[in-house]
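Taking the form predicted alone, here's one chain by itself in structure tokens.
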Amino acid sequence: MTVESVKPPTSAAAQASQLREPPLAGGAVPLLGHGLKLVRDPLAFMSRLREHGDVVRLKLGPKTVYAVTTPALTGALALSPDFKIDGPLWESLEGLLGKEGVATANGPRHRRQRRTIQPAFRLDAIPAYGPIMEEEAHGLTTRWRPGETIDCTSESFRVAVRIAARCLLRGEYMDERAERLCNALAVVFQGMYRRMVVPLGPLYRLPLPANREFNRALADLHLLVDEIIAERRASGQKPDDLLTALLEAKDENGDPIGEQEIHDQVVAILTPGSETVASTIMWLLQVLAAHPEHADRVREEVESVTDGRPVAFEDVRKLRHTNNVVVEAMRLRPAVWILTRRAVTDTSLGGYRIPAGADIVYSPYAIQRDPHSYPDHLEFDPDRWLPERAKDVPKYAMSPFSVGNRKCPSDHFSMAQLSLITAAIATKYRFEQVAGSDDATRVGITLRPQRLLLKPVPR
């Protein structure tokens, strides 16, 4: 080491003075800022932000928000202790998720809650759910009738809620509740998205028709969760499941956790989890209809593994192409397309100054469709996830379950059911869209098809 290579440490003040102010994205309008663009065409708006820089300033009403546009910086954001779960997305979701559940908690509370729920999602715990996943996946194929129209929204929610309820809450099949959940979440998540991008506060409390519909749907969601908890308590049963773990959980002082925390935890298990899985199932059905060549490859792969018997949970790890179809569907149509964080201290990101209390937003949808990361970035190509090609995908350019201590605990659980459902239905049916179907993207807090109607055709 030469003397010239040794540099004196740079002071915090000097470092701060070297940081840049992120550029302001164009197109802001008075009062609403960029909120109008985020309402009118949010996916296109977020996808174009990288043209303006790695970090870009946005205006949402009077607030300044920082948008992160590159895979590396989204990974740094998720892993840095300088940022916490908070910001416009989570504030908009508080009416649903509350402030005491694992989805919105931070610090010691979040770590304690993760310890409570993690055993249910350990890799060695997932096979125990296999028979239920198999039964529900094959139940779809036997309930559908050739030539009849399938409403993919209700069917996807039905199977997602049934699997979650039966595996994690040991609940009844809950068909009626699955329908309620589907209808209510469609209204709630769309309303919460509006409240996030156009934060008009008191106006959302006025007795307008849209506000009344939103409040009714939100109340029914919370009522549904209260029914589930009350039924378990009334039964006196204590099966080895996630709901029992919550009812017997202790807080940091060794006391039973409060009723609100139990409620918020069940909400987090049943509502966002069902919404994201159901949305992904809808997109997988759309993929099977739009790309019959890949549906045929799934069927051929399944038959090569099963030799004609019904596909089972134990087969899933052998279904490489089927799993790649699921991953590619999640790349192009991630259920969770926008996420936010909040800076807990004055910090920096990519050489840009981020002040304490600032909100940061990024879009997995935009990151996962970025032409800088993916050749033919808009093409549906499951083979891009073959090992020899996947190694060229930049780190953090595909993180459908997030990373770090906020990584979704149910990632293996979700992937298992998605692959099994895809294998079961593609083996038995081809799919065609019918009159009245609309597979355009409906944007709320999550992405789902507007109204996907399919006709199953026996193979």
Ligand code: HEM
The other form holds:
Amino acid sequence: MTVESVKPPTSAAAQASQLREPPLAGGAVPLLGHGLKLVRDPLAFMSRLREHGDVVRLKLGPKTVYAVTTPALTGALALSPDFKIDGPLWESLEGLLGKEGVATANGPRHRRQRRTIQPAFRLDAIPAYGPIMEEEAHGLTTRWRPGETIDCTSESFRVAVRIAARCLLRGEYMDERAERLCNALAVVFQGMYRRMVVPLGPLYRLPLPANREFNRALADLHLLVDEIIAERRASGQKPDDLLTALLEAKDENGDPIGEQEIHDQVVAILTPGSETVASTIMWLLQVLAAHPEHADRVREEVESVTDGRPVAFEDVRKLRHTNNVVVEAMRLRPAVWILTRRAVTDTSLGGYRIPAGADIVYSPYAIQRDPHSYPDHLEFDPDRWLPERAKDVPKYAMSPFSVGNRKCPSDHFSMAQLSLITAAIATKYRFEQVAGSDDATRVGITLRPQRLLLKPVPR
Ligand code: HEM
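Go ahead and give the structure of the form predicted together with protoporphyrin IX containing FE (HEM), now that the form predicted alone is out.
Following is the full complex, with the preceding chain placed first.
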């Protein structure tokens, strides 16, 4: 059949059915397809996919998954209404963390929930969190003793949970709870990742020690959230914060939202909030230790702005190099390294056919390290974010918070705390890795160092 003989398409679906099928990525083996490669070294696997095409098909066992490999197409995917949040990553999160929170909802419920949480994250709401962020950032520098080893995993988790909980849920009681939350989240996230990449359903129900530990941690996470909600209600107070907004929220019919949704919303905000920020703080500590020349520049910049007083929230917007260090750390080690969507209709991406129901995957890690987008792509070079150079970075080649209607609501909130923490700790200390430290990348739901142990050396 020639192209001329094709009747004009009557619908998007008909149009989509006439498109090409994306090429199959190389290296598939019988039965397992690309599964083994993906499980063995997911970062390297995802980073090589662009060699095979802009959109490629992957075989994961019997299932076909589509991978998008160019910045422009990741933007098109995130912005198109033909795709929704779904797929193995989200199903696994939903099953464990709840089905009614903003991170996994779609359609009108999602829009309503975003409207409820958005005011707490707006740019003009962030300065109100400044004093807490300052206290927590400087709290780290006084907590750490010169010469003593810092376990960066627990310290980063601790400060991330405390900032999220104190700013958004206004809990003054957070120390003991922060500890519990950190422990619960660490076990839950590790277990969730395992359940996602090795989906052996019934095996995870056996009374094995690892399963019992996982179930205990998950139960404690939900219990903690119930306690936080119950305590706020018992206090009779309604401070102007995210928890009040959630407790007072109304559904599409104007009725109060149900208990389950309130619970799931708190979980859906606390869990992505602490794991992502904690992982990024770990990488910032690693960067300060590995690149003392940039740590020195951060300190010089901070001192030129503060003239020796402790760095304050208002200083952050003047700290250009500090901010560029944070952005560059996030480029090379994005906490969220993989994202998935599901096609809601027969559709297309980059001229390729994507059938309804297909799972689509892409990796911000691969996109942000792509040599097509970045000269010296593996170099840690914060100056690439100076305006005269940043203008050459292709659109969507640096979107660690994603774009479109699922964009992270917390981009300003996160960047403010990350820059402030970096400024505060680099002004007070140099960092050195100690024996037993391992800064190799550990792949889980987020990326973080295997086990980063640092010695703070006073400046
Ligand atoms: C370095 C820090 C962070 C990074 C890199 C990050 C990254 C992301 C990304 C990439 C998404 C979009 C997921 C997708 O497109 O499928 C997302 C969504 C989300 N993030 Fe963040 N995040 C960070 C911090 C936080 C914090 C601190 C909070 C809350 C306190 C938070 C709450 C959320 C929520 C609720 C969503 C779901 C939004 C929706 O589906 O409408 N994140 N985040």
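By rigid core we mean the largest C-alpha set that fits within 1.5 Å across both forms. Residue numbers count along the first chain shown, from 1. Every value quoted in this text rests on a predicted model; they were computed, and no experiment measured them.
Asker: Is Val434 displaced by at least 2 Å at its C-alpha between the two forms when the rigid core is overlaid?
Answerer: No; Val434 is a residue whose C-alpha shifts by less than 2 Å between the two forms when the cores are overlaid.
Asker: Superpose on the rigid core, then tell me if the C-alpha of Lys250 is displaced by 2 angstroms or more between the two forms.
Answerer: Comparing forms between the two forms, the Lys250 CA shifts below 2 Å.
Asker: When the rigid core is used for the superposition, does Phe189 move between the two forms (threshold: C-alpha shift of 2 Å or more)?
Answerer: Result for Phe189: yes, a 2 Å-plus shift.
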